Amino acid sequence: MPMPLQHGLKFDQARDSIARQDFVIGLRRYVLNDLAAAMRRRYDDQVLPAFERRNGRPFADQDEIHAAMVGNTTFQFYSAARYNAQEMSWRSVIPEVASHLGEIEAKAGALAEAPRGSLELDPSLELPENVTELDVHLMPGGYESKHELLAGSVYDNGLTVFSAGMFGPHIDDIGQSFAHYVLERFPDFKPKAIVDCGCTVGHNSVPWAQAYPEAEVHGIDVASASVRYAHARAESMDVAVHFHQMDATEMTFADESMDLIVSAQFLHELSIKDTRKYLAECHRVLRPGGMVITMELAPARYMAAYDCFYLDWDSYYNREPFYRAFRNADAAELGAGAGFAKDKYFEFVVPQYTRTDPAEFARQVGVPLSLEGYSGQIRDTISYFGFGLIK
C-alpha cells in the first residue's frame, strides 16, 4: 500500500487510485529487485565472459559495460519496464491531484493568512534549461507548471509512490537523517541561519527547522510552482521556513550570512560548471566556521564498474543528464576550486533516522565510511552517502 501524506495538504483519494499506486509500487519493487538481479546474472554468466574472450581482459569501466549491455535483451526488458514504472509513479497520482486542486488551493490560501514563515517570488528570474527543457525524472512538466500548486503536489504525492514508503509519511527521511547526523557529530555547532538549496517542495527543509528551532531556515528553488507549494506545505505542518524563488548558483543572500548550507540529491541535477558556481556561492555566503552538508550519490571511485553502470541508468534514460558526470567527479577537488580547504572536506554514510533506533543511529554516526550494501534497490532500510565542507 502507498503511504499517504500526513500533512495539511493531503487529500482523500479514491480506492481505484490507491490500487493503481499500489500496483506501481509492486512493479517498481519487481523491476529494481528481481529484474535487476536477473540482469546481473546475465552479465556475470554471458556478457562479461564474452567480452573477456574477445578482448583478453575484463571491462575497464562503466561505459564499456553500458556499450556491451545496450544490445542485451535482458537489459532492454529491464530498461523498458523501469522506464514505464517511473512514468507510472507520476501518472498514478496526476488525475487525483488535478481533481483536488481547488481543495489544495483553498487550504493553501487559508494557511497564508497567518504564516509562520514566508514566501518570496522572483518573476524576473530566468529559469535554467535543465528545468524548462527537461521532464526531470520523467515527471510531466518537471518542477515548474503554469498552475501555482500543480507541480508541487504531483511531486509530493508521486514521490510517496516512487519511494514505496521508504522516506516516511512526510517523505522527509533524508532531511531527518542528515539533520540528526549534524546534531550528533557536531554537538557544539549552533547554526543561526540555514539554507536548503534545490528544496523543491521543502520536504527536506522542514526537518532542519525542527532540528534547529532557534535557527532561521530558508529554502530556495528556481521553480516558483515548487516553492509556492513548499511554503503552504510547511505552514500546514506549523513549521516556519522562508522560501525563495532563487538560483542557487547566484544566491541573493549577503556575504557571510549563513551558518549552514544543505542540499539533498541536488548537485547531480547540475552541470559540473554550475556545480562549481554553486560551491563558490556557498563559500561566499557562509560565515567562517560554517558548513556545507550535501546528500548525494556515492562517488564512482568507491564502486565496482558494474555498480556504476547500474546507477548510471538514470543519466541515460531518466532525463538526468548530469548524473553520471557528477558521480565521476571529485567533490573535494570541486570544493577546493571554490575556496574550501581540502583538509576541511569529509565524507560519511548515514542510516535512515526514521527507521533506526536513536542509540543505534548515534553509534553509526561514529562508524568509518562504508558503502557495503549501498545500491539502487528498494529495501526495508537503506543508507545515504554525504559529504561536507567547512569554511
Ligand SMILES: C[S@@+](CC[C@H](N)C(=O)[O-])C[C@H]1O[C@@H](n2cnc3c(N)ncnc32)[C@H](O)[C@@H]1O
Second form
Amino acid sequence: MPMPLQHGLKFDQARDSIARQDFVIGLRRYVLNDLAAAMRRRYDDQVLPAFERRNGRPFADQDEIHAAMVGNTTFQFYSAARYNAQEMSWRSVIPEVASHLGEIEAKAGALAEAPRGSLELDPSLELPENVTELDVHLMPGGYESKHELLAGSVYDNGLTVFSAGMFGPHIDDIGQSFAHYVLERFPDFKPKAIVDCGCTVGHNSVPWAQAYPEAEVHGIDVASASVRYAHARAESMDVAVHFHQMDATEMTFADESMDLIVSAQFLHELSIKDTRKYLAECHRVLRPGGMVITMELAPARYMAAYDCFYLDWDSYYNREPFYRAFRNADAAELGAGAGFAKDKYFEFVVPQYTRTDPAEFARQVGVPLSLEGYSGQIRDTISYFGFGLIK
Ligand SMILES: C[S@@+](CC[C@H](N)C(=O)[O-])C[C@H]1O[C@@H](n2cnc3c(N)ncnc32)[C@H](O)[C@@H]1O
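Rather than the form predicted on its own that you just supplied, could I have the structure of the form predicted in complex with the named molecule?
Next comes the full complex, and the chain you just saw is listed first.
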C-alpha cells in the first residue's frame, strides 16, 4: 500500500485509486528487484561471455555494456516494463489530484492566512530549458503547471508511490538523514541561514528547519507551482520555511549571506555547465566557513561498469539527460573550479535516519566512505551518498 501523506494538503482517495497505486508499487518492486536480477544473470551467463569470445577482453566501460544490452530481449523487456511502471506511478495519482484541486486550493488558501514562513514569486524569472523542455522522469508536464498547485501535488503524491514508503510518511527521510548527519558530524557548526536549492515541494527542506530551529531556512526552486505548494505544505506542518521562486544558478541572495547550502537530488538535473554556475553561486553566497552539503547519485568511479550501465538507464530512458554526465564528473574538480579548495571537499554515506537506531546512526557518521548497500533496488533500508564543500 502507498504510505498516505500526513500533512494538511492530503485528501481522501477512492479505494480503486489506492488499489491502482498499490499495483504500481508491486510492479516497480518486481521490475527493480526481480527483473533486474534476471537481467544481471543474462548478462553474466550470455552477454559478457559472448563479448569476451568475440573481442578477447571484457567490456571496457558502461557504454560498451549498454551497446551490447540494447539488443538483448531481457534488457528490452526490463526496460519496457520499467518505463511503463514509471509512467504509471504518475498516472496512478493524477486523476485523484485533478479531482481534488479545489479542496487542495482551499486548504492552501486557509494556511496562507497566518503563515510562519513566506512565499516569494518572481513572474519575470526565465525558466531554464531543463525545466521547460523536459517532462523529467516522465512526469507529465514536468515541475511547472498553469494551475498553481497541480504539479506540486502530483509530485508529492506520485513520490509516495514511487518511493513505496522508503522515505516515510512525509517523504522527508533524505532531508532528515542529511540534517542529522551535519548535526552529528559538525556539532559546533551553528548555521543561522540555510537554503535548500531545487527544493520542489519542500519535503526535504522542512527537516533542516526542524533540526536547526534557530536558523532561518529558505527553499528555492525555479518552478512556481512547486514553491507555492511547498509553502502551503510546510505551513500545514507548522514549520517556518521561506520559499522563493529563484534560479539556483543566479541566486538573488546577497554575497556571504548563507551559512549552509543544501540540495537533494538536484545537481543531476542540471547540465555540467549549470552545475559550475550553481557552485560558483554557492561560493559567492556562502559566508567564510560556510558549507555546501549535497545529496546525490554516487560517482561512477566507485562502481563497477555494470552498475554504472544499470544506473545510466535513467539518462537514456527516463528523461534525465544530465544524470549520466553528473555521475561521470568529479565533484571535487567542479568545486575547485568554483573557488572551493580541494582539501575542503569531503564525501560520505549516510544511513536512513528515520529507519536507523540513533546510536547506530551516530556510529555510522564516523565510519569511512563505503558504498556497500548502495543500489538501484527497492529495499527495506538504503543508504545515501553525499559530498560537502567548505568555504
Ligand atoms: C529532482 S527535483 C529535486 C527534488 C528535491 N530536492 C528532493 O529532495 O527530492 C529537481 C528540482 O530542481 C528544480 N530546478 C531545476 N533547475 C533549477 C534551477 N536552475 N534553479 C532552481 N531550481 C531548479 C526543478 O524545478 C525541480 O523542482
